[in-house]
Amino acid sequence: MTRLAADLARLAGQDALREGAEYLHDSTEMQGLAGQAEAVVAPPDVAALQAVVAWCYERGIAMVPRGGGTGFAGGAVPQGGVVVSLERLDRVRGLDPEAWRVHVEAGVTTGRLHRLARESGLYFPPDPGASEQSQIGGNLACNAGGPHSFKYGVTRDWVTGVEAVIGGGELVRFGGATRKDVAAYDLRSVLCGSEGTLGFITAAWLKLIPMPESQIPLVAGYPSTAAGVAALRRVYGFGLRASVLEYLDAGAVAASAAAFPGGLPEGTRFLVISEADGDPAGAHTLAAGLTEALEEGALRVDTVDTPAGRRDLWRWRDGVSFAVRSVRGGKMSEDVAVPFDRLEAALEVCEEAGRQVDLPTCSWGHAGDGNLHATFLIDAADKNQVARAARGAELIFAGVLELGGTVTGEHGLGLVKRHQLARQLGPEEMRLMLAVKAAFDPRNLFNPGKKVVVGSS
């Protein structure tokens, strides 16, 4: 045992020490992104976490927060220092169904929270995927979204309070159970999306809502991107507040169509998935309106009206990423977003980037939010293909910024895109971002080199 490990064991307990490569990478592993750390520790409670943070901060030791390790930006990949896993902070501090709220620690998984809510007849809409692995602390740190964000927003929209450990081991709380509070600067929202660069989120107070009585998905296949995007525009134009508005382009459809429940119409080159929810009468009325908006130019519009069918559909949707990866054994996806009315132009940017680096591309994502998962299909063992995909990603970033978009819609910047923020923001905006970082973390020890790179401008 190293001296560092012995000191961490003294602070957090011998059983807090962890070993294994799974703590050194996240879902960017196929890009060859793997880290190294001097030690890994999983404190059993907030007090032990405070002790670890204070000890490391005093000695200038960098700390990398770890949730479920499902991120796509390398945010949890260590470049030295100590990995601090929050997996053991998994207590439900309070569930109050009558007040539609829950108070949970950072290590509670997304799936567990969904079940807790559902068992009380309530609903927590954010679902970034990998629900049995992703943890609430990581969801907050990346401000994760998911398919239902079109109607219900991203994780930040469901947070009324955040507890965190910051530099020196101090425990701070911004907000709480109160649903309305504008007394202070909104540092609660600053922590949501901070990717562990300002401190360690330890717990959150979250809003819940009554579970919609009816949820009716609709699936529409189109012969072209233009026809599919036109249908998406009609949903907006008709003023239909669907809970879901997803898309898959031709490449994503080709990769995943074989597993689609019941099969897709021949010639489908663009797929739209929508969903109507609410009380039974309202949901059916909305589903009828969505059908009218989607059916023009469609090969077919199907309504999924059984619980089993809905479950099968979303299980298939969750597997699209794996289906795409299986085509060539690997993929590099870039999470970008544009104003909704520039979606078709963004799809063209992705296709052109693939042509320029001579790699097949596809995309899918949250059409209602203009959020694309622009993907290069690669052999992950081929370093040349990995390098070409990285060059292609730079083309995509430049293209979406020209369209008024952003280099990340929900995955965060992490290590992979850490230099992109200065490309998106101006000098004054970057100065303010760095000032926020310095206020929370003056020694730059919380997840250094991620998101906001100290020294950039």
Ligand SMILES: Cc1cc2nc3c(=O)[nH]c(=O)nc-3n(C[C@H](O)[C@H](O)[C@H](O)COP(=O)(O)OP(=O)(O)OC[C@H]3O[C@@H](n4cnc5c(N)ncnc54)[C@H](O)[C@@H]3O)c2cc1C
Given for the second form:
Amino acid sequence: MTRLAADLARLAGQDALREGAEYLHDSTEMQGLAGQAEAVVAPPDVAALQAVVAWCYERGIAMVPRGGGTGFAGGAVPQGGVVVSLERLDRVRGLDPEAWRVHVEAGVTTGRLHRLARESGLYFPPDPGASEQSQIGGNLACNAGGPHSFKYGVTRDWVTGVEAVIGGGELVRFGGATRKDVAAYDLRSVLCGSEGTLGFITAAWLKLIPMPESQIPLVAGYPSTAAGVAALRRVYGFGLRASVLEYLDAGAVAASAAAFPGGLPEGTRFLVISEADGDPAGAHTLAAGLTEALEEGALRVDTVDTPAGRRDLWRWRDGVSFAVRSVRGGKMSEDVAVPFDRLEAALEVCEEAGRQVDLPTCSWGHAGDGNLHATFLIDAADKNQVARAARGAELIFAGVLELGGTVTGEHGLGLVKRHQLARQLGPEEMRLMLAVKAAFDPRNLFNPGKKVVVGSS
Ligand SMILES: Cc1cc2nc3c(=O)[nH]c(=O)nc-3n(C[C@H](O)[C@H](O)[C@H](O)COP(=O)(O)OP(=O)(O)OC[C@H]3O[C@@H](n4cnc5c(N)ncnc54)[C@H](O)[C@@H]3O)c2cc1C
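The form predicted alone done, now the form predicted in complex with the ligand:
Let's see the whole complex now, leading with the same chain.
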């Protein structure tokens, strides 16, 4: 055992030490990204985490907070230092169904929270796709979204309070169970989306809502992108409050169609998935409105009217990313976002980037939020293809910024996109971002080199 590991064991317990390659990568492993660390520790509780943080901070040792390791930006991939896994902070501190709220520790998985809420007739809408592995702390740290964000917003919109351990090991708390609170600067929101660069999120107070009685998905196949995008526009134009508005382009359809439950219409080159929810009568009225909006130009519009059908559909949707990856054994995805009315232009930016670097592309994502998973299909072992995909990504970033968009709509900057922030922000905005980082983490020891690159401006 190294000296460092022995010290961490003394602070957090012998059984807190972890080993294994799984702590050295996240979902960017698909791009061949893995890191290295001096040690991995999983403190059993907040007090032990505080002791580890205080000890490391004093000695200038970098720390990488780790949730479920499902991130798509390399945020949890260590570049040295100590990986601190939140997996054992998994207590539900309080569930109060009558007040529609829950107080959970960071290591509770997203899927467990969904089930916990459902058992009380309640609903926690943020639903990033790897919910059985991702943790609430990771969801807050990435401000994760998901298909239902179109109607319900992203993780931050459900957080009324955050508890965190910051430099020096101090425990701080912003907000709590109170639903409205404007007393202070909104540091609770600053921690949401901070990607482990400002401290360790240890717990959150979350809002819940009554579970919608009915959830009716609709699936519409189109022969072209233009027909599909026109249908998406009509959903907005008709003022329909769908809970979901997703799309898959021709390449994503081709990669995943074989597993689509029940099969897709022949000739589908653009797919729209929507969902109506609410009380049974309201959901049915909304589903009828959505059908009307989606059917012009469609090959077919299907309504999924059984719980088993809905479960199969969403399970298939969660697998789209893996189906796309399997086409050539690897992929490089960017989760850019644009204003909704620029979606078609953004699709064209992605296709043009593919042509420029001579790689096949496809995209899918949260159409209603203008959020594209723009993807280059590559053989991840081929360095030349990886380099071309990286060049293509630069073209996509430039294109979406011109459209008034962002380089990341939900996965964050992490390690892989850390240099893109200065491109999106002006020098004054960058200065303020770095000042926030310095205020929380003056020694740059929380996930250094991720999100904001200290010393870069
Ligand atoms: C198949 C698949 C589908 C996905 N679909 C979506 C989607 O629809 N929408 C979406 O937004 N994302 C999606 N993701 C990405 C990912 O699941 C989310 O970003 C998720 O929130 C990451 O949570 P995690 O616990 O796995 O975090 P990790 O990957 O462990 O970490 C992510 C970042 O958060 C930091 N972090 C983790 N826990 C803490 C903590 N307690 N305190 C401080 N910092 C912390 C890490 O340092 C890192 O920077 C998907 C991923 C996969 C693999």
